[in-house]
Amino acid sequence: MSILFISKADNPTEWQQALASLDPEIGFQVWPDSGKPEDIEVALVWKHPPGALLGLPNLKLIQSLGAGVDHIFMDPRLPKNVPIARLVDAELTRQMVEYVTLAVLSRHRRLDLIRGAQLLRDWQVIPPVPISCSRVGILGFGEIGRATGNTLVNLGFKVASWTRTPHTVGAVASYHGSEGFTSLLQKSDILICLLPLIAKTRGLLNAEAFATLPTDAYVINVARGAHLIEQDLLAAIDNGHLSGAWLDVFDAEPLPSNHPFWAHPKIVVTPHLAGLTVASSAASQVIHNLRLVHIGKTPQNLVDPTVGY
C-alpha cells in the first residue's frame, strides 16, 4: 500500500521520513509520479490540481494536510465516494492557540499604541483595555476553537462561542443560528473567526456584521480569507467603528504588494502562518488513518461532504 503526496506548500522529504519512521513498509510517491496507481490507497493533499486524484482505482482516503478541507472540495473532478479526513494534530492546535492568544493580548494590552509611543520616544504608561471591554467571541468551536476558548478563559477573558448548530461547551456561553450570530456579535469586543469555509460562511464577516459589533471592536481572522469582505472591513475601521484587525488569511494569497492592508496602521498582516503542519507530529494520524481504511474501517476526523467539514 502507498501514499500519494500532493502539495507545493509542504516538504515531501520531511513527510516521507516522518512516515517511514513509523512504518518503513509504506510506499510514498510524490505527484505527478504516482508509481503504480493501483497501489495508492491514501492521497495526502494540500491544494491539489483539479483532476489529480483521478485514475487511482484503489484510493480509499483523501487526507488533508491541514485542518481545512475547502481546498479539496474546489476540485470539480474529485473522485466520488472516497472518504475525506481533516488533520487534527496537537502541534497544529497548539500553534493556532498560541497565535490567537498573541493577537488577543496585543489588542488587550494596546501594543499598537505602546509601539507608536516608542517610535516617538514618548514615555507613556498606556493601560490595557479594561477586561470588561475585552469580551471575546469565537466563530467556530471545533478542536481549535475549544482549545483557544479554554486558554482565554484561563487568562480571565469572558468568552462566548457561535456555531451553526446547537452545541454544549461547559463554562463558555454558546450561541447558534442567525439569531445567535447577532447576539454573539453584540457582545464581542474581540471577534475571532475559526470557521470552516462553506457556502453559508463565505462573506460572513461583512458590513452588517461589523456594524453589529460594539464600537472599538477588533477582528481576528485565522480561518479563510473568503470569510471576510475586505472593503467592508476597511470601511468599518476607517470610519472609526472598529479599532483594527489582525489577519492571517486573505482572499488572494500571497497578498498583492499593492493591497491596502499592508500599510494600514490599524491592521496586522501575517502570511498564513498561524498554524503550520509539522510532519513529525502529524504523521502518526496519517499512518493510523491509512491502516484503518486499509482494513475497511472508518478513518478518524472524517468530513461530511454534504456540509463541507
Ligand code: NDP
Given for the second form:
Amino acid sequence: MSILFISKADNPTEWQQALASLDPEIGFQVWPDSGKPEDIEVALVWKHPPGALLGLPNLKLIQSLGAGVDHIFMDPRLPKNVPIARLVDAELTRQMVEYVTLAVLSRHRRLDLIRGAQLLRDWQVIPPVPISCSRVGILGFGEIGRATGNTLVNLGFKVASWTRTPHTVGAVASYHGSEGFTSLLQKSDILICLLPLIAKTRGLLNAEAFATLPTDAYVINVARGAHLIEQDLLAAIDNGHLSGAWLDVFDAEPLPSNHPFWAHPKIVVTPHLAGLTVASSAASQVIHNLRLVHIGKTPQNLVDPTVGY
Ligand code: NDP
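Moving on from the form predicted alone, kindly provide the form predicted together with this ligand as a structure.
First the chain shown before, then all remaining chains and molecules of the complex.
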C-alpha cells in the first residue's frame, strides 16, 4: 500500500510524518520518484504535471490535496476510470468560514471607509447599517458554502444561496438554475463565490452579473480566479456600480506585480490563502480512503466526473 505525493505547494515531509504517525506501514513516494510504480494505489495531488499519473498500473484513487478538483481535470492525459476524491476537512472549512466572515464583516462595518478616514486623520463616524438589512448571496452551497451561510445567519445577516440542484435550507432562501441566479443577484448586497470551477461556472462573475447586482454591491471571490472576468469587475467598480471587491483567487497566480488589482483602493487582494490544507488534520481521511480502495470499497468524498465536482 503506497501513496504517490505530487504537489509543489504542499510540504511532503509534513505529509509523510502525518501519514506515518497514523500508519507507519504505508509507503510514501514523492514524485517524480514513484519507487515501484506497481505499489502505488493512491496519488495525493495538487496541480500535478499533465501525464504524471500514467504508468501506475494499480492506481485506485486520485486524491486531491484540496477541496477543489479543477486542477485534476486540467490534465488531458488523466488515467481513465480511476476515481477522484476531494478533501472535506473540518479545519479547511473552518478556515474558509473564518476568512469569508472577515471579508463580510469588514464590508458590512465599512472598514475601507474607516481606514480611509484614518489615513486622512479624519474623525469620521460611519454608522453601521442594521445587519438584517445586509443581504448576502452565496453562490455554491456545498460543504463550505453551508458552513459559511450558517455562521452569517447566526450573526444576523439575511442569507440566500444558489446551487445547481434545488435545496431547502431552513433560514437560508434557496435559488437554483439560471432564473434563480438572476433572482439571487438582484437581492445580494454582498455576493460570495464558493462554486467549484467547471465549464458552467467559468466566467460567471461577469459584466452582466455585476449589472444585475444592486448598486453599491460588494463581491467576494474565494473560489477560483476563472470564475471572474477581471476586466468586467474593474469596470463595474470604476463606473461606481459596485462598491468594491475582496479577492483571494486570480486568473494568474501569483498575481503579476503590474496587475491593477494590487493598488486598487476598492479591492482587497490576498494570495490564495483563505483555506490551506493542514496535513495533520486531513491525513486520517487520506489513510481511510487508501484502506477502502485497497480492499475494493468505495472511497469517501468522491467527485462525480459527469458534473466535474
Ligand atoms: P462542494 O462541492 O461541497 O459544493 C459546491 C456547491 O456548488 C454545491 O452547492 C453545488 O450545487 C454548487 N454548484 C456546482 N455547480 C453549480 C452550477 N452549475 N450552478 C449552481 N451551483 C453549482 O464544494 P466546497 O464547498 O467544498 O468548495 C467550493 C469551492 O471552494 C471549491 O471547489 C474550491 O474551488 C474553493 N475553495 C477555495 C479555497 C481557497 O483557499 N480560496 C479553499 C477551499 C476551497 P449542488 O448543491 O446542487 O450540488
